[in-house]
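There is one chain below, alone, in structure tokens, taken in the form predicted on its own.
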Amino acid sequence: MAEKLKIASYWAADCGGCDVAILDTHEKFLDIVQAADIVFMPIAVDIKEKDVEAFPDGYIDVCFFHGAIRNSENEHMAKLLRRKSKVLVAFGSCAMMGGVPGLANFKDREGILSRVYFESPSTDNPDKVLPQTETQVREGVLTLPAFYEEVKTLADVVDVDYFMPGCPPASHQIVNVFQAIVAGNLPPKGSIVGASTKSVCEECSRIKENKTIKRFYRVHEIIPDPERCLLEQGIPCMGPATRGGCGAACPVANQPCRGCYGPLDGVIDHGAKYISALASVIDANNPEEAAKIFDQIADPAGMLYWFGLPASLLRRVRK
């Protein structure tokens, strides 16, 4: 009998969906098990930082780290990882791009620890006080990572094997990908895996008609026809510009794509890439009119890039 493989998952800056995504593989997840041995994920195997770092190097053969760089304690586990493992994979939007934490990156750590610690309505701190790296405290010194000024990506960090979009990378990929890597057909390193080439929109079954609109609407604002193109009512959706391989979930459930599977092969900034396909549905007659529909949408910076600022041409805010 082979000797099974030996893979790992980690879970730094970002909310867990993609670990849970990888259970959310239902009964295929036996075949993982049947195939590897889970070395270390936390969500599901009490295996603790110190068993891996007794791991001889090399010792894991693929693990799939998800989840941005936002502390020292995350890039700490990146760097202890990637010596630990023969292949490295950015599981996610989060490890790939930044995800929805890389949204921080509109603001810098002065900011955000003000508005957290001295500004929120709930805050009560009148001595100002702010989490310390280290505290002394009868028993011994406590320590907490220190909280970096930007969110960064994996790749960021450590030498990244392979990138798995998705927030999080749907389920019938992470199989595809699994059995690749037991059947040793994985694509030359730096490729980008469980996802297609195509656009969102290419998956999307809804009726596109080139229609331009004169306004754009917030979801809550429209009950759009579940047939036609949301873009084309209206509703700012990221199909266009963003790579494929979910199935178009979030348009086959009257919900926009949010752009979360990235940037399409050869383009530079996901975020200026989706802004001429808006510019491709208004329906103006002079510069002056285009910008008053472009002003209906909320939030236009945080919207285009939602799942990707830290990986960037804007990357974060300067002063």
Contents of the next structure:
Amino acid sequence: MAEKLKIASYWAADCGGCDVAILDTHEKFLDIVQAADIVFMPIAVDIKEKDVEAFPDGYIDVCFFHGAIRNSENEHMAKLLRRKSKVLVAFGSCAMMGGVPGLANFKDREGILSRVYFESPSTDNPDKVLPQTETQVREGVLTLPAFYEEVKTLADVVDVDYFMPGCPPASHQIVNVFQAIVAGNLPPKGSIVGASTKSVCEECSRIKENKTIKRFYRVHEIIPDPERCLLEQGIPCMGPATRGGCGAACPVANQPCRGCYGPLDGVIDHGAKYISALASVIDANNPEEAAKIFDQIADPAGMLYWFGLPASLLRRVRK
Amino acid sequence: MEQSFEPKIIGFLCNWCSYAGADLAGVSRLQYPPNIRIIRVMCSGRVDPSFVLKALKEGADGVLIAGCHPGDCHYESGNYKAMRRYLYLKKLLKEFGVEDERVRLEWISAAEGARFAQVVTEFTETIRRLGPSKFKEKAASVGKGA
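Can you swap the form predicted on its own for the form predicted together with its partner chain?
Every chain and every other molecule in the complex is listed next, the one we just looked at coming first.
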């Protein structure tokens, strides 16, 4: 029997949903473990960092790295796993584009620490204590990871072989990618895997009629027609600007696309591209009326960069 | 440093009206500051908001988008689309801590050479007052991302 593949999965700054998505391949997961040994995956197997350090370089065949780079520990693990892996996959929106943790780039480090440790209503911290990277105690020095000024993508800190979008990546895509790995049928380095080159709209079965709108709705303000395009009903759906491959999972379930698969090929800024789509759907030719319609969007910048602020052109706020 | 600051301005001018307006300013020998670098586009509706962000990131201190007067667009509605994009783009810039005056939209016809010169003069002064943009990043990091 041929030697089994050695795979790893690790999380940095993310919610852990990517690991759950791997387990959500259900009975297909048995096929995965039949073809591959899991040599490191904190959610499923008890192997520690020191064990990984003891691996020879390039020992892991494929590492699915999910989560953004938020602190020095994330970066350390990214570099360690890069060294130990033949193929490193930025798995999910956070590793690929910064993801939801990347929204922290709307604030700076100081603002975040101050909110969390001084200002939040449930905080009681009269001595203004902040976490330190090193603390001297009787027994020695205790350490904590350093919190970075901004959230970074995996590719910002290490060389990445493949990018797999999704929050999380769809289970059927995980199986597809895994089968491609087992078959040794991988695309050129740097490719986006487990996704389509067409937009979410292409996969969405809703009827599109090129209707324009007079107002925007938040999802709780309207019961959408289940047959018609959500954007044409005034619900900002990022389908037109977003890479497909998920099977239009959200629009099919009556929720707008939030853009977790990121921009399409050739687009340098996901949010900026979506501005074009929004501007085309608004029925107002005078600036005052158009501005009023845009004012109905509750979080204009957050909506555009829900999953990819650190990978955008703007990247972060400027002081 | 502040003394020697010369604003770099990128101007996206539509082929049918504003570029011709700039041309008229030139042939009429009207004086205006040399801070603007003009990029001719077929329509102001061709100006994707990412062009503006990219310009700011790669070193522009200000971006001027100019197109045909409302109702005069060669493609009927391109300038209206530009107007709506511009409104959203300004909101976006504010949220990122960038002065929204750095991006300006103007309607300039082919007959308005004097108006073009005046807009560029005013805009250069605005940007001079604002100082260098905080958006600029080293060229190496531009375009990096997913």
